[in-house]
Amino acid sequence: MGVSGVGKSTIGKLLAQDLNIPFFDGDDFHPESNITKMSSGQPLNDDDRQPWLETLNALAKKELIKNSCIIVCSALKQKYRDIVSKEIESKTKWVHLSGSYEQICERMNSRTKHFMPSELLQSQFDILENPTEALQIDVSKTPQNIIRTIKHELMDASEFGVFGLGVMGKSLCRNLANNGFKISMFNRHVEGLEEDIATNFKTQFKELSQAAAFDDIAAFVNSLQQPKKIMLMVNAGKAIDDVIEDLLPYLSESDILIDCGNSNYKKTKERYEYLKTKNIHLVGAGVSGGEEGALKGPSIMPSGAKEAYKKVKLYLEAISAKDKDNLPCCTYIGPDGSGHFIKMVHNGIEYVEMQLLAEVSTILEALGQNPSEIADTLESWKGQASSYLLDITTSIFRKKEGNDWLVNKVLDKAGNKGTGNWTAIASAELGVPSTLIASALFTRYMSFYKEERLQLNKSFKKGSYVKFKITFNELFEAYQFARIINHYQGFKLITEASKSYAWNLNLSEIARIWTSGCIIKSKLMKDLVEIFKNTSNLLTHKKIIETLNQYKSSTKTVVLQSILNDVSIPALSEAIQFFNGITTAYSSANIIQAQRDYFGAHTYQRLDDNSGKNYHTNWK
């Protein structure tokens, strides 16, 4: 592509001959009306170009069925290029031949038998939208050098880079390679600790035969096509900042870094702004699915500048999981750090879903079931409450080691990597009562006090389980009740963040990309896709209202019986407590506000005065 007279046909023919593939000059496909118009000195408008561009798109699709081809055309605007590459974006590479007006005008004046007069050249420069996604070629070089550069950049150079070959990084590399992308892989060299990681990894899997392996940063970056697209698969925190600084000397304007770690959304925003000053793009992408998801298709939550996302969209969507309609579980979330915020909330919801299954299993044990029987009970719930976490919990309770169940041998200390903590902090900062997430988080913290728990267990006697009077159906309904409250709180946090940060987030689309590939995928999540098309408040939906009203009695029974039998169920009990609070028309907060006014003169408003006036009283 490029303005008329830049040498597209000359370079295109030479390249086609070198590669032994067909060559097509876009000018040969103009309708007669366009040729007549340009010959008379009139520039084409968008309506004139539309059918021409669509013809070139059809030509490209036809040729791709057989092999490949080279097409030359002006395609001066982005929307023109979008038409030419429609539905074949992943198989299209743009080369932009460019030069000065004076240089091109001289070339046009020297050619003969062409319907495009040099007088129209300025109009082409006027509408030219420089394509940042294209390979940029200066036509002052010799044709031989230009051909050599194009072949290196588009055939020898890798189209995508992965920095960091931990468990997730390796799986994503294989995923990219399995999707037909030529990639470069980098892992640092640490004498005696990490040596030849990338090279050894490449030899382990046949799909990586065309991948390039590096432990030298300069060589890794220089192996990539422009603009360079590098996925960072390193630990969140200072390591990300260190890697960015290591890469910066080798990056150029419009290059793109994709942070796929569990970074704090505030740090992502800071890095986004920092790199923006250097004309480097940062895409903050939350990734969920674990090692298996990274290999077979995770849920991906990218954010940043939309134009940057468009340049990596092809790769991220190709490697992501697919929903029920075979659409990618990857979508542009919004500006700056919104993608990592959404991943953070995903993890908060995940904390609660895991805690609820742990509590349900504890109750089933209290009812006398052994692990295999617990697995059978959970298995019976899959028809109505299928989810990834329910599936894996069922499998956990079936696993034996010798004559005993392995789960009975696992130390009862639950770890965390900080995202649940961040979710609780974000909720507090935004004033959103994400009480279930906080409860699940603090329960994990409590589990670490193992020695103290053992000591206190001896001092405070527990009751027996013989009085436990609940049915399996009541337990199931309580579980489902709490899950609805959990998802309400998670999406409420997203809603309030969207308002506060002006992110304009799409709840239905977020739910959709969480229906496959991620840890919290479930039947409930699939229902939420449709529900959030009509409301942003889960508790206002008719079906949800009916379900909660139906399940509330069972939830109260389960919570009451658990308390009477000294069974700790913080998430289940918090679900009903929150529900009672959020559905209370007149709460006890009037007393709190009166107390605040008493000792701190913080004032209060009155129910019998709608003016918004503040009052203060001497309560003594």
Given for the second form:
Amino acid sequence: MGVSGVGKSTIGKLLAQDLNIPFFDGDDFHPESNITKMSSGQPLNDDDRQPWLETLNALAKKELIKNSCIIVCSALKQKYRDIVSKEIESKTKWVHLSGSYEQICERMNSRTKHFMPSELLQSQFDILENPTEALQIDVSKTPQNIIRTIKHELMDASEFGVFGLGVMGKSLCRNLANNGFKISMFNRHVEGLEEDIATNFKTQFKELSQAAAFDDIAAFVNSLQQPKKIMLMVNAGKAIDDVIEDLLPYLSESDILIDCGNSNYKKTKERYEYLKTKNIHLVGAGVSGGEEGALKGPSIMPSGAKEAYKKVKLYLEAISAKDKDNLPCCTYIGPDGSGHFIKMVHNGIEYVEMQLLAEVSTILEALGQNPSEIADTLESWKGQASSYLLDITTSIFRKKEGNDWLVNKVLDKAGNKGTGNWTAIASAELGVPSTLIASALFTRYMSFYKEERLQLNKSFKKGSYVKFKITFNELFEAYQFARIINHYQGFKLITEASKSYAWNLNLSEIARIWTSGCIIKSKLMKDLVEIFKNTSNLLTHKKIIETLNQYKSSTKTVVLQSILNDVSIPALSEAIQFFNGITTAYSSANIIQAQRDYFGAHTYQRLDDNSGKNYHTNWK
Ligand code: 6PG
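Having seen the form predicted on its own, could you give me the form predicted together with 6-phosphogluconic acid?
Once more the chain from above appears, this time first in line as the rest of the complex follows.
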């Protein structure tokens, strides 16, 4: 691609000859009307170009079935290039031949048989949108030199690098390779611990036959096409900073690092600013879906400078999961650390969804069900409440080891890697009552006090005060009730963060990329995509109001019965508490305000004066 007269045909033909693949000059595919228009000195408009670009797209697709080809065409605007590469994005490589106006004008004036007069050249420069995704070639070099550079950059060099071959890194490598990308893979060398990880990995999977494997940073970085795009798949935290420092000496202006770990969004912002001072881009990308998602298609939440995202969009969208309309579950989230913020909230919601399933299973057990029966009950909810976490929990309850169920042998101490903790901190900092997330998090913390629990269990005997009376339907409704409150709180946190940090986040789009590939994908999430098109407050939506009103009574019964039977259900009970709080018109906060004014003269406002005036009273 490039403006008319830049030398596309000459270079394209030479390259095609060298590679022994067909060559097509886009100009030969213009409809007659376009040629007439250009010959009469009029520039083409977008409508004129549309059918022409579609013809080139069809041609490329046809040739790709056989092998490959070179097509030259001006493709000056991004949308033109989008049409030409439609549905073959990952197989299309753009080369932008560029030169100065003067240089090209001189070349054009020396040509005799071309229908484009040089006066039209300026109009081409005017509409040229510099491609971010293309290999940039300066046409002042010799054709042989240009061919060598194109061949090296597009055929020898890799288009994408993955740094860190842990479980997730490996799966993402295979996913990228399965999507036809030529990648470079790096894993460090640690004597006796991590040796030849990349080279050994390459030999294990046939899709990696074209991938390049390294344990030397310089060689890894130098194997990549410009601008270099490197996905960091290392543990969140200090390791990211160390890796950035290790890579920096080999990076140059406009290179892009993509941090796909569960990094703290504030650290991502700091790293983004730091790298900006070195003209390096950082895309902070939340990735969800675990090992399987990474391999088959995760949900990806990228953020940072939009320009930088555009350069890696092709790769991230290709490897991501696809929604019901086959759209990628990957979308540009917003500036700096917003992608990691969203991933953090995803995990907060995940913590609660997991906790709710743990609680309903505990209730089912208290009702007398064995693990297989619990699995049957959970499975029967799939129709209305299907979710990935419901599915895996069902499978967990079915898994046997010998004659017993494996789940009964798992130590009851729940770990965490920090994202739930950060969600609770972010909620507190932003003043958002994410009570279910805090409750699920603190319940995990409580589980860690195993010794103390064992000891206290002896002093405080558990018992049932009434016969445990809950129907399966009531339990189902309470579960769904609490899940709605959970999603309300999660999206509320996103809304408030979006306002505070001016991120301008799109709730419906966030819900959409969470409908596939990620841990919290569910039927409810699919409903939210539509709901958030009309409101940012879940609790104001008609269908949600109806459902909560309908399920509230069951939720009360389940919570009450569980408390009376000493079954610990922090998240279910928090859901009803929160619901009662958020739907209370006149809360008990008046008393708090009076107390604050009493001991600290913190003042209060009055219901009978809406001017905002602050009052202080001597309460004694
Ligand atoms: C995902 C998961 C993933 C990981 C978390 C879980 O979306 O794929 O959330 O990011 O499983 O680390 O966090 P905890 O270890 O804190 O449960």
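Definition used throughout: the rigid core is the maximal C-alpha set that superposes within 1.5 Å between two forms. Numbering follows the first chain given and starts at 1. Not measured: the values here are computed from a predicted model.
Between the two rigid parts, the smaller one rotates 14° against the larger between the two forms, as C-alpha superposition shows.
With the core fitted, the CA of Asp47 sits 9.1 Å away from its counterpart between the two forms.
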